[in-house]
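Below you'll find only one chain, the form predicted alone, shown as structure tokens.
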Amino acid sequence: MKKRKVQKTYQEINEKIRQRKVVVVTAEEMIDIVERHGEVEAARKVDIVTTGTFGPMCSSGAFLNFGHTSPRLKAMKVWLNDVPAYGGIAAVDCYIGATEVVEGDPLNSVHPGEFNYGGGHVIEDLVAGNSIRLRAEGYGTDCYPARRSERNITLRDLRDAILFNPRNAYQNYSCAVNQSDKAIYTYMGVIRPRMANANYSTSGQLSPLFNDPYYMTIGIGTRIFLGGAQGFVAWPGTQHNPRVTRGENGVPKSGAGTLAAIGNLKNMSPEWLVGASMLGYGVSLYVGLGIPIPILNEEIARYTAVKDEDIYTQIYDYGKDYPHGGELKSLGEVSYKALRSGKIVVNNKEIPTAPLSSYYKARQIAEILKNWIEKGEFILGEPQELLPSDGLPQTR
């Protein structure tokens, strides 16, 4: 390995933040800087690159502690606005999952076409300050004699509320089409028959893990933008799989990395945690997440200049191949530049594209994070252990 010409530390960059001397740019801005000045000079000029993504992240949820009743109750079954939460933790703790649906009519079959309600909406209602109906049941013990409790609560009434998302910020995600003869209703939205549309869900060149493809700066303890507040990377996300085919500049061509994220729900905003109803599928939660990438050297500077035309993903048939499991057969690769253009060509057919994620909101997150850092309100968190890369943990 050749010797790096630029080498910075977290401590040096954080001191610049405290002194208001730090240079911060967004991932979009970094593309032009590297093109004009080269990666070495860009690494000298820039200290931090901010990223962002805003899209449905099904593997999300919140731990809630709703406090003891009188007499005390060991809540084994819990519902929040009739959405079941998992109560098998402790007496008055529960976990509400983003994709849990209201009990009794998960797909709203009585009123087809109308929105269904679930855990993602409960989380949004809580951060919006709305009242939630809490219902809890127990079996009665000597120390917890009560068997039932029901009351209205708000986020302020909760002793603790912790957003904990086991799998967020997927490094890359597939493009979904449907070669069957009927419309299908999926977590990727409604996909029309005979490849009449193509849906995708990643913010491309702004997406956090595309800007650090080998996780050289991201790991346990990394401070992030999460749901409108400051949060942390808690662990590698479920399904984290860095051993995939990579293209130019290390960018993976399929799923690859994920992260688990944690933060104080009481500090978050309904602008950045939004319940979603997927017609015919169920519910999810749109999560706003952004990561600052410290420019420790010119190699990282080069990675943060990744462009949509250099990022490729796989096109999969969600009508025939996906439901049956097993290894999916790619119908081809497509760049994010093509996806964001509004149309792609698959098997000689032009297909309109639509994103589930919001590039506009991702850009806002990168700008907000940039502003926080420039004002000295956000200090970099140095990871205690980096996310596993190529299957091997990277210990600092």
Contents of the next structure:
Amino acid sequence: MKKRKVQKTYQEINEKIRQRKVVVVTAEEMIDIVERHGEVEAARKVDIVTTGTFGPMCSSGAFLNFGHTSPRLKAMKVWLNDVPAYGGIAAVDCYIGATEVVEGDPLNSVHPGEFNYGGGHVIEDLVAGNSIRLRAEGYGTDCYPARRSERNITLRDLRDAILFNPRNAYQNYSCAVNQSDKAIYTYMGVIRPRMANANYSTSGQLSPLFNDPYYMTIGIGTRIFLGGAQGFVAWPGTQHNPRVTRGENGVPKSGAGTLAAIGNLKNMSPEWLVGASMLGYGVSLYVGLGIPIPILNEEIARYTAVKDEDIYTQIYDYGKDYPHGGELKSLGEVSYKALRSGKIVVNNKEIPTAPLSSYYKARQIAEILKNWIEKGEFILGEPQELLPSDGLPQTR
Amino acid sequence: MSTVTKKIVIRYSADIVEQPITCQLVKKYDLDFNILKARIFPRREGVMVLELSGTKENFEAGMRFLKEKGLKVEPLSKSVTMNVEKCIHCGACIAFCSTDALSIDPQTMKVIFDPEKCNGCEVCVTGCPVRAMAVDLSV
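Can you swap the form predicted alone for the form predicted together with the partner chain?
Following is the full complex, with the preceding chain placed first.
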């Protein structure tokens, strides 16, 4: 292990938070600090760098416990505002998934379908305090004789409501173009034919996992900003894949790490959990997520100073290649600086770009998190186990 | 002489929908027009979105003519709205807005809507993931 000039512990930084002496900056502000003072001096000055992302994260949902009726019911099938929720867990529990479409939706029978309501919208309605029609059916047992229950509920009425998102905060994501001759409607938005636009979806230099590319600080138990409240990293996310091609700065050049996030839905806000309708594709949920990165040493300081111009992703054809499946052929590599400039060049053609994730809201999340920590309202959670790096350089 | 180019919405009632009115804007007032959208509803009322160009005087006289004929005329910008409470400033709309009426401010990274550039195509209405855009071309 390299000898480091700066070494801090979680305990030391948390003590500084308690004493209101902690120095917190956002990932955007850190770029300038490291450029001006160098990574060692930056690591001495700064204790925490805050990050943020606000994008459509399909792999999201909530566990709800809606309490017993009289007579009792073992809810086997559950609907919330006519959106099916998974009822195959205990008697009065269900899981409402973000991408579940409302029953009776015409889907894509008239293409492109509008998908105006679904699980993501139910979650937004719940955190907004709106009344939700709960409908449940069971088959009747000696202990749970009722067959059916229908009532209005609000988030306050629920005994428990836990947001549990199996895959959030993707570390990098593809840039989508369409080489076919017709417009396509995808989870990456509307992509016009003959490469008339290119869509992308990360907050780049503000994105949590770009600022800790080897997961040196992020793992199970890391306290995070989730949906406007404090939540936690619960586990590596599904499809977490650290072993991808990386730049010299350690940043993956294609989709890599992910995390599973958990938090109390009752404390969250509709400003940071917003139902999404993706034309011709389906429903989803915009999730606001931010992670504080403790600057334990100068190496971590250097990683948190990563800039859009040093973060690359691959351009893929969603018109033919992607739907076909199998190995995808990259049409080229592009930096987030270029993507955010509004234009990129692919095969000598200039293409306008559009994001799906909100940089504006990501910036707000990083600021809010910074504010919480400065006020002593948010203490770092030391991970019990880091996200797997599978032999990549990882230090504690 | 200064020329103006403006996009307007004209709403026809059923009794005049079959009269040749728009062509009078050319004949009498020397205005160029470009029909961006025209609809007739089941009860025979109609809505038309026009881009009109001509001298300021002619444009104003043309507008007076339309109003005297009993048509409701208003700038297109009044029929297209962005719900700033709903907009999450993701920028997905930039991909399909063909007139650059929707754009991202590179400093604030907020989505800006310029109603003057909008041609009322309505693609943003269902294209916006959070349904923050509304175009009201009803009668």
